[in-house]
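Only one chain is shown below, in structure tokens, and it's the form predicted on its own.
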Amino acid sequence: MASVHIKDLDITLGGNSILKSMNLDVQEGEFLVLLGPSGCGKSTLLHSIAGFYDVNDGQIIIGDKDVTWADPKDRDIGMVFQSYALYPTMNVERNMSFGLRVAGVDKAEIEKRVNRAADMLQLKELLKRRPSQLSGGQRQRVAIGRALVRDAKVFLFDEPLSNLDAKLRAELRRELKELHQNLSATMIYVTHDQVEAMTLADRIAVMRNGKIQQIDTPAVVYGKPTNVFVAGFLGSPSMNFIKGVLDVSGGRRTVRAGEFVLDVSAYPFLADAPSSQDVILGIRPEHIQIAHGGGVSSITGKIKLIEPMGAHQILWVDCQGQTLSIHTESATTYQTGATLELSVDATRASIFQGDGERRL
């Protein structure tokens, strides 16, 4: 394994800018998790590393080896791509073995090598099949047995899953986690699917636009978003947000927005902030409780809409002119119509400047 160094790197493809002056920094052994929405550089970045465009500024160091213009064979990477791109006519032992047997690996070493991943993969029994005959996931298997097999300093995955189904899906992400930690291996991993960037990230990196929003472990980019757009890419139903004002009024801070007034008192404000500017309030759904007993940060609503989704429910309510998403149990039963007292955690919430790019 090795660590990756991305060093203000500059990439313009067709005459735009997709990526400026990106600095990263990935530690030997580390899961990081790419994640943004389509066109934000995520692939652009990770096909960079691999050596498939050429940069028009910066450094790509792996390990302790510069390999900005080296070529992809030359950098000891392993990638995975979202397309499965097996040999037709190939059994999976071969499709594995294929990229050694052109290096002219020693024949007990190929051997070995693919009957470890096979061993990984669950793939042992396959091996003298042809993808015609194996599903999606089985396909995608060898496509990640194909990379382990050379034995790579940093694994890189472009969207590996996007092509299966929730099933499959969540059944490799499980197996993509477990194969890092018995491999102990670098891996940088592009998805837009913030369950998988969730689960599977030791660190994830949002992206938006060529740079890097926010970089942290997944608890704080959750729960800390540093801006409104990392805040509403994480989550599903996604944050609730305000747009208000927030007050101070003998030493207790409120926000506003119209008949809406909330208590954000206990809110732990990066920096002691200014009275009576502009902010966006964010609020997580599963930070909303149903109240019974009033309190300075308790709101009442309207149920407008409610959403069974199994073991949890997702209520829609009116609360004075905004309309909040609430994260609750199904073992209670509600009707659409009720009034509901809501009491809000204040210290869980976010709050944003006016504009949204930074967290108060």
Ligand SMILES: Nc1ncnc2c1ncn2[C@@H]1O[C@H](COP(=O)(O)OP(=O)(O)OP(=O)(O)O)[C@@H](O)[C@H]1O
Contents of the next structure:
Amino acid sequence: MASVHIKDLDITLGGNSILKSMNLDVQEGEFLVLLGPSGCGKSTLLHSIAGFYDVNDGQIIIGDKDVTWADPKDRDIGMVFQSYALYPTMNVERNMSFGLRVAGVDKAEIEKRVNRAADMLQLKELLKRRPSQLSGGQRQRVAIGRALVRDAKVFLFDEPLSNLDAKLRAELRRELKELHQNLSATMIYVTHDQVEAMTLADRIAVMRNGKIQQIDTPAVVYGKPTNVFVAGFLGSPSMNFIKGVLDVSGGRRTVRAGEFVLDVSAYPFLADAPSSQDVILGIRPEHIQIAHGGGVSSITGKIKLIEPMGAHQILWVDCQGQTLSIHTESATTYQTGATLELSVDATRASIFQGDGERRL
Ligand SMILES: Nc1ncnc2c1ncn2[C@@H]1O[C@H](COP(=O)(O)OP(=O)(O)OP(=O)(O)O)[C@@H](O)[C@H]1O
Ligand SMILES: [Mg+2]
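Given the form predicted on its own, corresponding form predicted together with this ligand:
Up next: the whole complex, starting with the chain shown before.
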């Protein structure tokens, strides 16, 4: 187990600056997820930690060792790639032990480690099979096993589940989480799947254009996103965004967007918010309540579209010039065209400055 510290890291590839003054501290035993859109630099960061790229500036420290210029093999890292690239002619056992055999580890020790990993990953029965005789999920587990036998200080995963179908993904996701609980190993895990990020991470680092936008627990990143980019990246359907103007008069604060007016007096502003400024109001679909039985409510809307999701349903509602998505239980039957009275819990909303770059 070891911590990982990235200090002012710059990486340039093919003349393009990919990572810019990146700072990141991963605690010993932490499960850190790097989340971000395609091309934002997640794999580049992971490969830099593994030692596959030359560093332009900055430092990489694993445990108490500066490994900025160390050879990949001297970094005590186990890595699982997106394409698991097993050796097709070797059986599972030999695939898993290959690295150890090359490193000259003695036979008894190799057997012990392979058996332990096979146990953890439920591969015991499959040790004599070749990759072509395995399912996608089993192959992926072999790839994880190959990293596990190395007794690494840090495990790096680059979208290890992205080739699998939804059901298998969910299964392996749970297994990975269990594995982390059992090993309490330091893990850095790249994904652009928000469900994986939310369910696996101790902390999530959301990246955009080679920079970390926010790093915090899943609950904070989801509940108090630092800007519109982070807010829009997590959650499905996405957070509702309304461009409006913040008015402060007396003790009352409102966000106004044409006809649409919401009282946000209860919103916990981070600092004093000046009146008459442009803002973006963000409301998660599950934080809009439907006021059954004619409760007092300031907003009314008309149902445009209904998406049944099984356990719940999404209503798309035309609301005084804004289209809002509402996450609601599936027991009530709604009709397209019906009018609803809505209430919004302003304490759970997000308000950003007009350019979307900062939470207010
Ligand atoms: N060898 C290279 N030379 C030049 N540019 C590169 C090289 N490798 C990657 N890039 C560029 O660096 C940026 C970041 O790439 P990276 O692979 O780290 O993204 P990513 O976040 O892992 O994306 P994805 O989710 O698609 O895997 C991209 O714009 C990519 O085109
Ligand atoms: Mg990648």
